[in-house]
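To begin, one chain is listed below as structure tokens, in the form predicted on its own.
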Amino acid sequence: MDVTGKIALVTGGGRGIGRGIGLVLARNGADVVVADLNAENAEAVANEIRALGRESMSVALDVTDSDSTESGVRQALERFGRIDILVNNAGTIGAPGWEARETPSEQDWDFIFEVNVKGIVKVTAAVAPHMKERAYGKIINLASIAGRLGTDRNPPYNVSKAGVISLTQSQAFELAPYNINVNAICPGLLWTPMWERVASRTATSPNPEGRSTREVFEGYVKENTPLGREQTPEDIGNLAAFLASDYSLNITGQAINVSGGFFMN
């Protein structure tokens, strides 16, 4: 998975899956622009990447704001001159305060789509023209196994991730003439800050066993994953590095599960 000398931009790169992807790309030779709404988190990850011997910069970027996305991309281009790899990782599971709501509100629907779907559209719109000029690019969108099946837990999140899978296919068609590959990754069950918030709802609801959020998560993994183990940000990063490399030359428009068998195509 050689991406030596490539320049990558990772949105939502300041923690969780985004951080894992950025670090794996760096270990495989890429220089990484860490873009995140939280500038402090982004800079912390950029420092980790520099410690690996690669170049890195952090940019404050709000994927819901076109001016912010264009500014972040412009800063990356001014520093590195090009963007070879775009990882659209930024995502959300609900509007602020979603944990306290038994059912998603209209605000949740709007906010989730602004971040998870339209955010990808906006960042890609800012990066793709530069890739087209060079007739080269790798775009990786983060979907989810939640986009593969409906549940009653968080319909707007599921629907948004199904939208990411469909959007990936549309982008793949649109950008193929410019030698740009577009693929999606569908992560499974990872212990990230987002999943911890999900598990906290179960741990604070009727919970006669008094399980912690971590125990709730581990139980869910064992019940639903054939391999019986959770996935990690590095697992997602490994696939991202492959899709970002020239080993994936003839792979485009695909949505690939990394879920320990939770969902099988």
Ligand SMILES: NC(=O)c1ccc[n+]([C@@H]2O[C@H](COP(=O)([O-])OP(=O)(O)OC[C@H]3O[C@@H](n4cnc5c(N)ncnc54)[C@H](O)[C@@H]3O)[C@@H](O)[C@H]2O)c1
The other form holds:
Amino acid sequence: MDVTGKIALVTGGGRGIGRGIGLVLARNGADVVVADLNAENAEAVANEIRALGRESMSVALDVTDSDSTESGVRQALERFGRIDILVNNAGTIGAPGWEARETPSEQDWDFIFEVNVKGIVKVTAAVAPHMKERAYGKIINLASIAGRLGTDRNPPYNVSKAGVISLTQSQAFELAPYNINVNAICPGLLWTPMWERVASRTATSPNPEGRSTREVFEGYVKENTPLGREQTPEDIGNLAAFLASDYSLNITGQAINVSGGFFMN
Ligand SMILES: NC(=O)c1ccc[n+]([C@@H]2O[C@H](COP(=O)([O-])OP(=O)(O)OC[C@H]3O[C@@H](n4cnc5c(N)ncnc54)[C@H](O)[C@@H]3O)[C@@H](O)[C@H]2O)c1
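Same protein, different form: I have the form predicted on its own, so give me the form predicted together with the named molecule.
Starting with the chain above, the whole complex follows.
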């Protein structure tokens, strides 16, 4: 999984899965641009990466805003001269207040689609021309096992992640002539601030036993995961590093589950 000397940009890199991916890429030799809506978190992760002996910079960036993404990518290019690896990780489970809604609102649909799908389109549009010029690039989109099967829990999120899988295939076709691989990772169940929001969604998850959000999560993992354990940001980072390395030169347009066996397709 050697990515020595490569330059990576990770959106939503300030916490959770994005932080884990950034750290694993750095441990495998990459210098990392940590891009996030939350500049303070991004800078804290950049510091962790520097402590590993790699170069890093943080960039404040909103994937839903073209001006912001273009400016963030420009700053990264000014500092490092190129981007070899783009990880489109920034994502959301719902608009503010989603936890309390029985049925996701139109605002949830729009918000989720803006971040999870159009965000990838915008950041990729800013980065891909530079990869094309150099005829080299690895793009990794964060989908989800939620994109594999519809459920009644959060349709807009499921649809957005099915959209990410489809978008990954389209981007793979479009960018293949330029030697750019595009793949998606479908994480399973990870205890991040995002899943904490899921577990606290009392509107559709009756919780008469008064379990803590962590206990709700652990119950769900136990019920649904053949391997019986939650996934970690490092698990996702390990696949990202493989897809970013030249060990995966002939893999493109794929969506790969890292889910302990939850959904085997
Ligand atoms: N946690 C899970 O179990 C799980 C499972 C499957 C897929 N995923 C996906 O993995 C990715 C990361 O999830 P996570 O659990 O780490 O989420 P998280 O909410 O813990 O972290 C998301 C990060 O993205 C950033 N972000 C959000 N909107 C942004 C925007 N508009 N512009 C820039 N940055 C933005 C946030 O500031 C935060 O740092 C998401 O795409 C998510 O859908 C998560």
